[in-house]
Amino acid sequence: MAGSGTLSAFRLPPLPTIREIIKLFRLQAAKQLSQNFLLDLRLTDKIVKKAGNLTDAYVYEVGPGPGGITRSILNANVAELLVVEKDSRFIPGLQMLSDAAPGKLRIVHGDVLTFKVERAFPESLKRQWEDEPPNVHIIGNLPFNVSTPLIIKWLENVSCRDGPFIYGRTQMMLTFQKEVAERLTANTGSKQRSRLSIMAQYLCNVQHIFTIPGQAFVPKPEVDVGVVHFTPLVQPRIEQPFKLVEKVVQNAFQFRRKYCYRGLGMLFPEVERVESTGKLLELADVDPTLRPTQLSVSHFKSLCDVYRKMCDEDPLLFAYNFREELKQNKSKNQEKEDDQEKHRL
């Protein structure tokens, strides 16, 4: 593939417009895949420009579709662009771009949720976690139906320093429904504060860079789109395993309009719920009458640290799932009712 140190900026030769590509290959956005095409190259250029200096960078683009952002990335003079596209209808149009940029564009027909990007780029790109971010970037206009599971997967990769983050603190520039973008960046006390806010912000510096109006996309979605930039932190703000943090945060937010002790109580079996919840909140120095949206990352750090100690003291605690207990109780109650019915007969 093309190496670094090119003397002049690369520019794509004249090509059919994205609209013409869509017509040429008879492409239609698949509603069931939440596909929306961004045709305005001024906007795709803006996304790429805001991602940072991509000269001689190695870029991983997810969900390239008909190739609008792909063109803007190639025109940013990257060393190599790897695109992963699940929908085979888009491959011929992307191949046309590959032919126009020899040695620059690599196309993989696959699923971003399972693709192993850690094997995709040269070992020489790897940096120590404490160093500046590597010259590797992730950029993508994500289909709405995969954006949330994908960012959760990547945040877990950040926590474990694997996947795309085996190279170091790889930066990401991604699109989301505006509401999701607002959740990712919501401050303590905001109505948009959610599980996503905590999970993203304890691991990354997260910025809502700008908003793209829905009418810029084809077909026009019912919502606007937020462009969000992520830079993994050198030191996570909560130093506990990802799954433990996720469990505490998920439980806290499941009753978002109630006091936080209500959701946090679901971390514990019913027989010890009141006592153990009180102990958790007291040791973590968290006011039980705060709403989940009022809890800061620092609050969650204290809660996770105390919950970890409680799990260490009781090895069965982390595996506890209150929904399973509800099912079992329901099943027992049903058996009792059946027995009583039999006796009446």
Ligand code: SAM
Second form
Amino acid sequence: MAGSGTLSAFRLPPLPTIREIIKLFRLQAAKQLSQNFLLDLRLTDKIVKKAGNLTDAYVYEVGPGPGGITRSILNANVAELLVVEKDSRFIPGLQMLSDAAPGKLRIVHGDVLTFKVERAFPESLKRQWEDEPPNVHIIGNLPFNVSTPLIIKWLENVSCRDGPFIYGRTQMMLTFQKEVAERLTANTGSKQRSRLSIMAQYLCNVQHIFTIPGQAFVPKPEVDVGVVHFTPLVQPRIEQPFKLVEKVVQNAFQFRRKYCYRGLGMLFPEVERVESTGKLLELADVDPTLRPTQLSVSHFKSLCDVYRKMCDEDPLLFAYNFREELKQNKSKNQEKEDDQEKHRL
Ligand code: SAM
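Given the form predicted alone, corresponding form predicted in complex with S-adenosylmethionine (SAM):
Time for the whole complex; same chain goes first.
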């Protein structure tokens, strides 16, 4: 493991370019793994610079691939860089980087969705949640189909203060499809406002730092890419369990063009829907005719607090799922129709 407190700035020695590494190790992008590489080291330097001061930091890079961002992180004078890469073809190229930065780069051939970073760095890095963020950073340019489920998982980790957030308010710099980056950071009332906006913003300070045009990647993806920075908030803006917030938010956005009472109503069984939805909105002091996109995080805070009370009063409520009720009703109707058909015969 690398020691901290390096006095002189570290620079990687001259190395083959990323393009040469790709050729040398035959690292053609695998389409089925949605691999798009950044070859321009000025861009990878920009991502790393915007992640904050990484001097003596412990950095976890997800999906290093041919190692463009990896090089920029190593040049940022970090104490240690841990990379987790799923595709074994990249390991020899990363090993070459590790040889060029002795004791600084740790390579794991694994899956970021299951890797336990909470066991990877020294205990001494841990900070109290209320303190300044620890000198631990997550950086990554992952395929879009991995980055969205991963951020949801990590947001849940933020709310439980576990996983990568066992060290404190670990900061993250991640790339997303531009539309997803816009949803993550969308303000109340904007067209992009969605479930992701609320889930990210109630737990973190989220900033869309800059956009990378698709043509900067090899091969070029269909879309542009947004670079997003997350710092967990000392005090979450909604203080309820993640799953409860997720359920309220998911239901609210169920019918995004309709008034919010329509989607929120789906939190309740059909027999009590009108009455309970009215009670929820009245106690939360939320105008039923607002559209889901017009609801602020503090509206959601009130809705979650009231829904929590309603769940405490009715222990079966939280488990209620309107889709299951619909399915049951459908099969009951089908049985009825079958019976009527039999009697007619
Ligand atoms: N970071 C490199 C860059 O910017 O050029 C590569 C980016 S490419 C979009 C995504 C990388 O993540 C690929 O190397 C891919 O193999 C890796 N990857 C995809 N899914 C992964 C997973 N579940 N765990 C770890 N690595 C993954």
